[in-house]
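In the form predicted on its own, a lone chain appears below as C-alpha cells.
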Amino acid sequence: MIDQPLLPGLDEESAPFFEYAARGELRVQACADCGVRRMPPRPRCERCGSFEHRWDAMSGLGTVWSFVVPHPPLLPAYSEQAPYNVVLVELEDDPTIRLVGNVVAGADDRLDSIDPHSIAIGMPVEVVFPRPVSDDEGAVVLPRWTPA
C-alpha cells in the first residue's frame, strides 16, 4: 500500500531542478548554445543538437493552462485529500514551458486546501516551495502553486 505521495525518480538530468526547488528557486534547463528552454530536462537540445546547458531562473509566475480533478480509485495518500486539483501551469517567462503541480492555499497545505471548483483555465498562479517529501530514495521538494 502506498500511503505517501508519489515522488519523481531523480536522474542526472532532473536532479538540478529539484536541487534548485529545495533552495526556493524555480529554474528550467536551457540550451547554452541556442538558448531554447526545455522541460523536462534532457541531455541534448532538440533545436540545435547541443549537449551544453544551463539553468535559467524563472519568476515563478504563471497561469493555469489546464487542470483535472482526479476521481477514485486513488492511492491512499491521495484519497485522503480528495477532491483536489492537478494543474498544468504555463510559465509567464516562457509559455512553451508547462509544469504539473497542484494549486494550494499555502506551500505546506493539503492538496484539498483549495476548492477544485475555484480553479479556472487562465487563473494566475505563483510558485511556492513546500517542505521536502521523503521516501526510501531521499527527500524532494515538489513545487506547488498558489493563486496570484
The other form holds:
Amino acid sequence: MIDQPLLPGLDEESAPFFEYAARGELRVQACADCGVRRMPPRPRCERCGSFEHRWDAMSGLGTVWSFVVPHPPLLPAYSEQAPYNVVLVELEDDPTIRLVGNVVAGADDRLDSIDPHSIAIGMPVEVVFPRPVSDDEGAVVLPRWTPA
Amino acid sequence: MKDQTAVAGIGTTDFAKSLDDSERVLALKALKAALDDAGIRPGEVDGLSCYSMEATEEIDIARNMGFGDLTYFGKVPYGGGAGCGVVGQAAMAVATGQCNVAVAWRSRKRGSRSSRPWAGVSSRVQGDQQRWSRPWGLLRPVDEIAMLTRRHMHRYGTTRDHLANVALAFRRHANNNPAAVMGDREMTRDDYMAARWVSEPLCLFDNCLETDGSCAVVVTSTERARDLRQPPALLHSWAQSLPAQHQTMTNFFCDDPLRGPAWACAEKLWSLSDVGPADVDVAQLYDAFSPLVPLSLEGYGFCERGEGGHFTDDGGIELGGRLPTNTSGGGMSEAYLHGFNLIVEAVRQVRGTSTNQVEGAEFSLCTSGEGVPTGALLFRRDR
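Having seen the form predicted on its own, could you now give me the structure of the form predicted in complex with its partner chain?
Whole complex next, starting from this chain.
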C-alpha cells in the first residue's frame, strides 16, 4: 500500500488546470465557441460539438455544496490526518461548476486543521494554493479552500 | 421481449466472510447448482453473459462446465451497476435467437483486505472518475456516496433514522434467512447509532458486507422454461441506463447530481412494461450503501422525489410494509456479490420460495447499482 498522498495523473485535458493552479490561478475549461464551461475538462463540447476550448479565470469564491468526513480505514497519508473534511465547492462565478477540495485553516495546513463539524452546506469559501506536492513524476498544486 | 424469456434456474454457493474455494471453483459450483435447479444439461448451454469485472474467464468456465458451442457471449461494465444488464442481455440473446440457453454468474472473494479496491492504488490517480476527487482524500466509494447523502439530507430532510430504517429492515430480513452472512446477528437502532463512522454522515452499518461467494442463473425461452423443473420467473421488462452527463460514482459535476441513473432506467423499464411501480409486490434494491435505497425508491417511482427517506418510516420497506425490500437481507446483511444475490432473491419471490415470502407476489423488481450506469429487471410470476 502506498504511503504518500495521491496526486492526479495528468493528461492533455487535465494538465492546464494544475498548471494554472501552480501560478496561483483558478481556471475552468470552457468551450471557445459557445462559452459553456465544463468539469472535468474534456476534448469536446457536448452542446455545440466544438473541439476548441479556452481556460476562464474564476474569482476563487464559492460555497460548500456538500461535504463528508472520512474516518479510517484510509490510505496512510490520509488516515493520520483523519477525521478530516472533503468538500464539494460550487463556484460563485458559475454554479454549474463544482470542485472537490478541502477546507483548511491556511493553504499549507493539515487536512484536520479546522474542525470538520464547523463546516456547513452553503458556507462561503475562498480558494488557496498550497505549496506543490512532488513525486517521481513531478510537482502538483492542489487547490484548497479557506473559510471566506 | 415482454414475458418471452424466463429465469429457469438459480444457484448459489455458501456466503461467508471467507471461503476456501477459489473464485473459479465458486463460479463452477453456482453454475452447476443453477443448471441442476433448472434440469438443463451443461451441453445445452450456448450463451453466457457476465460482468466486465468478473475475474473468471468465459472460455475457462465454458470448458470446465462442459458447455456446448457458444453462440452468444457478452459483458456488462460498471461493477455493481452491471448485474441486471448481464441477465437482461442474456435474455435478449435468447429472445433474438442468438442462443437457446444462456447462463450468467458473479463470483467474488472480497473478504480479504488485500482485495479492497483502494488497497492497490498507485500514487497517480488516472481517469476523470477519480482524478478530480481522490487526491483531496475522497478515497473510497463510501466517501463518494456520502457526499450525495449529505446533500440529500440538507435538501430533503433525510435523516440518520431513515438510513437506520434501511439497515434494520435488511438485518431483520436476514435474520429469517439461514444463508445470510448476518443471519444470526441482530441489530437494534441503538447499535446503528453507536456504530463507528466510516465517512460521515455514513457509519459502519450503512455499508454492505465484504463477502466471498457466487450466484448464477439460467435463462431460456418461457416456452422451454415451462417444461422444466421450476416455475419460470418471466422476464416481464428490463432496462439499462447510462444517463446524459453521468459520471460513475462522482456524479458531482452534472446539472442535478441527486438525479441518478435510476431515473432513466425506470423510464425505460416502465415504458416496456404493462404495469407501474404501484403494481410491484416486492423489490430488491441495490444496497452497496443504505442511501442508495431511498435514492432508488425515488428514481423508480415508488415515491416522490425527496420522499425516499420518509418512505422507509413505519416499516415501509419491511415484510408487510408498503414495499418489502431486500427480503434476503440484501448486500448489507445477506451477502455483497455485486447485487447478483438480489437477482436470485427476486426470482425466488415469484417462485414463492423466499424465506421472507411476500404472499402471492406477482411482480418482483430487482435493480443494480444507483450511482453508476445501471440496469433493472422486472420479473413476473407465471400464470
